[in-house]
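In structure tokens, one chain follows: the form predicted on its own.
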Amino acid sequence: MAQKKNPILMIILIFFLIEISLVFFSKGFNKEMQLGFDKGKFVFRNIESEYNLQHKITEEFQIDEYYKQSGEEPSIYGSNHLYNFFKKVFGQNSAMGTFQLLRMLLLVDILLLFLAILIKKRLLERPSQPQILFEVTYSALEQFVIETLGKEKVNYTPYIVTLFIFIWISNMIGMVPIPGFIEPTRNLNVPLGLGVFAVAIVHITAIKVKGFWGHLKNYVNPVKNPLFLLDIIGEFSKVVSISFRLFGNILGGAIIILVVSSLVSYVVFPVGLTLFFGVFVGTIQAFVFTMLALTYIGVEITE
């Protein structure tokens, strides 16, 4: 009796064969394949590549300086009109990065507001596969809440479904192969930003269980707490830790793929680098300071 084949397995096979024909024809690092159409022919060469990594690093991550080093003018999907925009806006330094930051965040909020309305829409009694992940990730979530602030403030579960998942799309969309595409969360205004609201909700949500008053005097009351500085100071330090822990892990990844990509010109793509810098670190990131989100909120309404 035949034995039936694995798909998974031919489709890895195949996918090495091709890999490895790639190395053979480029011929050496110091060379770049060129596959497609040049000046409406079919072409399939080798053409003398002049790789330099520090630029290609300074492209990827500071793209405002990249472009004021060669002296090129970028061109923002063919429109210079809206470059100009953002350079009179943000200024030539900054401009596009800011373009690409915007449109990232976009997309993001964007893809939340399309997740959010198709399962609304699609809710089901039997439910289907991706029904049945979102409601394994909100149960879960919601008993990290109910076991943290307890059953009279599962109202906060929205904000921290919200909060884990528009962080694991940030740290996801930088995987889709499409050039300009870059995680938001690397930029370190988005982390940030997340942490100072992450942090202002725990003083607005301390402020409601406690009064006003009565939040303020534990740090503004020398006589029952002598280093209330060292407290203040300890606010200002839960912002910086949560953010730059998140931005971080994701720009640290996201340089390691690039560097080591290059290193093999690109022609093996290192997969299993980019699954886990990727997939598992911007997953536990994602998890790590949503909890970190929840737990300041706890300590501050239980203290």
The other form holds:
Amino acid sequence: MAQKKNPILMIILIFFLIEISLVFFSKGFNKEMQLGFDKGKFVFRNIESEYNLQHKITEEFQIDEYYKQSGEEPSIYGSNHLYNFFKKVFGQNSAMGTFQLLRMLLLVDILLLFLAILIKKRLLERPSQPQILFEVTYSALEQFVIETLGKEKVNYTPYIVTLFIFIWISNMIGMVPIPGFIEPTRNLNVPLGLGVFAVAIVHITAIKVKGFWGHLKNYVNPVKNPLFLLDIIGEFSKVVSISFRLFGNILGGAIIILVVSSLVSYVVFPVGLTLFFGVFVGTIQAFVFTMLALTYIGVEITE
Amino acid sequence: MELTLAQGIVKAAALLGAGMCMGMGALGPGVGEGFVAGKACEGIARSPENASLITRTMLVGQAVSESTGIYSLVIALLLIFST
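Please move on to the form predicted in complex with the partner chain, as the form predicted on its own is already shown.
Full complex below, order starting with the chain above.
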């Protein structure tokens, strides 16, 4: 098996070395040398691009602003009818950003559903490898739920597992090298929605456990707790803190990857940066978001 | 894109503010995360059998204490891109 892969690896390595040597001979941002096919012939191209770093950042993070400045037609990787529909509903100024975000969200959702159906169809007594992966993830998170909420509240596990897998896939999908693939969590609306939903579930749980008036007594009780207004503000700051943490980490990582890999002309460095900011930070932040949602629920139950 | 003098001054002040915000905002999380990592090292040295639990708790704690730095990053990005 390992013997067969060697020639392919060698070819990739040779291409990589040629690419590196070409990058060192090119000058700066505005000129880049490329290896590729042009009209059926294999050529080295010396491209003079009019775009600098500012253009790249604008294109990556404020796509509507970019198309408005440059006056180009937006390149849609998808259905034209859908884009025109979005243009009608949201207006010219936010059509492309909304389209991109919704496309990626839909892709993540379809991937999640597909994985779930695929795993459920092939449940075996002696589990296959993908089934083991999912079982380990599920049972580890179930253990956390039991430790935090107690044994009788184990029915919160599906929500926690879905939250974790959704955020994890969202963070990982930005690494796929296809144009137009961005992390959905890079847009503030997605983490904010998840955070609002998590805090809503916290309050529904509290009402279920203590009853409506019992839960309200904790907040509006001027005799026992004169600073009850601060508690109400604290609930909003929960949403802000849990969602801005995820958003800022993913967006900051994406900007650092873009800027630093432009500075080193895309040599070797981007791989390490993507490993750190994509895999490591993405996994940690998905885990932290899940754990904090679980902790907020646990505080209301155990009081 | 042509800027008038007043717009130029506002832009320069926003960029300066973004740099200062990021620099000062990185101080606290840096000190805090280093402190947490040092304490975790002590804990692992004292009881190596709990290493995985300590590492997990350390990572979650660091990610939580990092959030103030992330807020300053968000404000710096707002200053850079929205003025």
